[in-house]
Amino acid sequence: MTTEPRPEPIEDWTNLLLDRVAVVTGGAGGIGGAISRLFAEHGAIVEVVDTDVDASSSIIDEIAAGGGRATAHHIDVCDHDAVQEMASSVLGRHGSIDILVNNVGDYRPLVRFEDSSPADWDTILLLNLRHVLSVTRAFLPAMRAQRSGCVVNVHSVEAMRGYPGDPVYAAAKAGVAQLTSSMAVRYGRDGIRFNGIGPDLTQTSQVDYLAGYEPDELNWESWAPVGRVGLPEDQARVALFLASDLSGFVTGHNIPVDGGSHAGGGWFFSRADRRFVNRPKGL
C-alpha cells in the first residue's frame, strides 16, 4: 500500500513568513505599506522600497515598534541603475531574498489616448511595466542560486478587462499579468513561483474613492457585489497568502482583489427597484 505525499505541515500560522526576505516596491503607503506591515507581522525581514523619504521612515518605525525587522531605501523603482544597486546592497546583506512584490505602479499623469504622444506612453509603460523588469531581473539569479523564491506583481483589475479610460495603462498592466504568467512557466522548474494582484474599489491616497462624500451617498451594494469599499489590508492578505507557503502548489495566476468588480462585468445592482441592470443610471 502506497501513501500518499503530504506537504510539510504548517506549525506557526502566526508567523507564515518566519524570516524570510522579502522586498516591497512602494513599500511605504497605501497597498505596498499594508503588504509590508502583514509581512513583517509574519515574521518576514521586510526591505522596503520606496521614493518617500518620510513615508518610508514612518512605516520604519511602526514595524519595528511591532517587534518586526525593517530597512527602507529611498530609490525610484524606474530608474535601472538604481534599482541595481539597491538590489546589490540587500543581497550584500542577506545573500539573497525569498519574496520580491513589484507594487509600484500609476495611472497619473492621465492623457486620454486621443490626446497622448510617445511620451506620454513612455511614461506609463515605466511607470506600470519596464521597472517591473529590471527589479525582478536584479533578484532573479539569487533566487534561481538558492533554487526558491516567490514573486508577487500587483497590477489592476484593468489587466483582466477593457479599459477606456486609458487603454494604454490597461496594456501595461495586461503586460504585467501576461509577465506573471511566462514568468511561472520558464522559472517554475528553478523553484520561483510568480502570481499576479489585481486591485480595484481599494481606498487608497492615489484613488481615492470616498473623497466627497457621505457615508450613505455611495451605492457600495451597487458598486462592488460584496458590498464595500475595499482596504489596503484586503490586498495585503493576498499577497501574504501568495508569499507563503499556503500557496506552495499555485503558480502564473492572476488574481482579481476586487470585491467581484470584474466577475459583475458591467452590471450593477439597483437599489430602487432590487434587480440587476447594465446601465448605471438611477442607482
Ligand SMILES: NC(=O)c1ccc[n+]([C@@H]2O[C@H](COP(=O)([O-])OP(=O)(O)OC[C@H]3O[C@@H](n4cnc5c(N)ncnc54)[C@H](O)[C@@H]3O)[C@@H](O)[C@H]2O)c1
Contents of the next structure:
Amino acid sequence: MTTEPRPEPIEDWTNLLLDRVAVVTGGAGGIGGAISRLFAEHGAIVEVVDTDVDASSSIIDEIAAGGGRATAHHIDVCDHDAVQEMASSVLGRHGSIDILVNNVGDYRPLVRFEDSSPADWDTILLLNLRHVLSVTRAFLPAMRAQRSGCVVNVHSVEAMRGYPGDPVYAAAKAGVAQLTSSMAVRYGRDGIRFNGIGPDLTQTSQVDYLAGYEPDELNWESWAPVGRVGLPEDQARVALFLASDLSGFVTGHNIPVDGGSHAGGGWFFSRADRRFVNRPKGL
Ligand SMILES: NC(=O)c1ccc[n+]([C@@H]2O[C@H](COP(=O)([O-])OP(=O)(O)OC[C@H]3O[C@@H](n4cnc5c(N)ncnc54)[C@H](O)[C@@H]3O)[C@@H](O)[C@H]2O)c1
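What would the structure be for the form predicted together with this ligand, given that what you showed me was the form predicted alone?
In what comes next, the whole complex appears, and the chain from above leads the way.
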C-alpha cells in the first residue's frame, strides 16, 4: 500500500527560520531593516549588507538586544569585487547560505527620460538590476552544492505596470522580476526557489509620505484600496513567507505588496464624488 506524501511538518511556528543563514542587502534600511528584524525574530542568522554604517550598527545592536544574531557588512553591492569578498566571508563563516534577499534599489537620482544620458541609465541599471546579478551569482554555487536555497528579490510594483515617472527604473525593476521567474525555472531542480516582491506606497526614508506631503494631500482611500500607507513590516511578512517552508511549493512568482494599487490600476476613488473614477470629470 502506498502512503500519501505529506509536507515536512512545521515544528515551531514562532521560529520559521531557525538557524538559517540569511543575507539581506540594504538590510539596515526601511524594508530591508524590517526584513532583517523579522528574520532574526524567527531564529535566522542575519547578514546585513548595507553602505550605511550607523544604520547597520543600530540594527545589529537592536537584534542582539532582542536575543537575535546579526552581522554587518559595509559594502556597496554595485561593486562586483566587494560582493565576491562579502560572499566569501559569509560562506567562510557559516559554510552555507539558506536565504538571499536582494533588496537594494533606488529611483534616485530621477532624471526624466527625455533629458537622460547613457551615464544616467548606467547608474539606475546598476543600482536596481546589475547588482542583483552580482550578489545572486556569488551565492548560487553554494546553494546549488547544498541543493537548497531561497532567493527573494525586492523590486517594485513598477516592474509590473507601465510607469510614466521613470521608464528606465521600471525597465530595471522589470528585469529583476523576469530574472526571478527565469532563475526559478532554471534552478528549481537544484532545490532553489526564487520569488519577487513588488512594493508600492510603503513608508521609508526613500519614499517618505510623512515628511513629503501635507496631511490634506494624503489620499490613501484613493491611492490604495486597503486605505492606508504601507509599512516596511507589511513587506517583511511577505518576505518571511517566501523565505520559509510555508512557501515550499511557490517559485517564480512576483507578488505586488501594494495595498491593492496594482489590482485597481487606473481606477481612483474620488473624494468629491464618493465613487470610483477612471478618467477626469467631463471627458
Ligand atoms: N518604499 C516603497 O514604497 C518602495 C516602492 C517600490 C520599490 N521599493 C524598493 O524596495 C527596496 C527597499 O527600498 P526602501 O524603501 O526600504 O528604501 P531605503 O532607502 O529605506 O533602504 C535602502 C537601503 O539600502 C541601502 N543601500 C542603498 N544603496 C546601497 C548599495 N549600493 N549597497 C549597499 N546598500 C545600499 C541603504 O543604505 C538603505 O539602508 C528598493 O529596492 C526599492 O526600490 C520600495
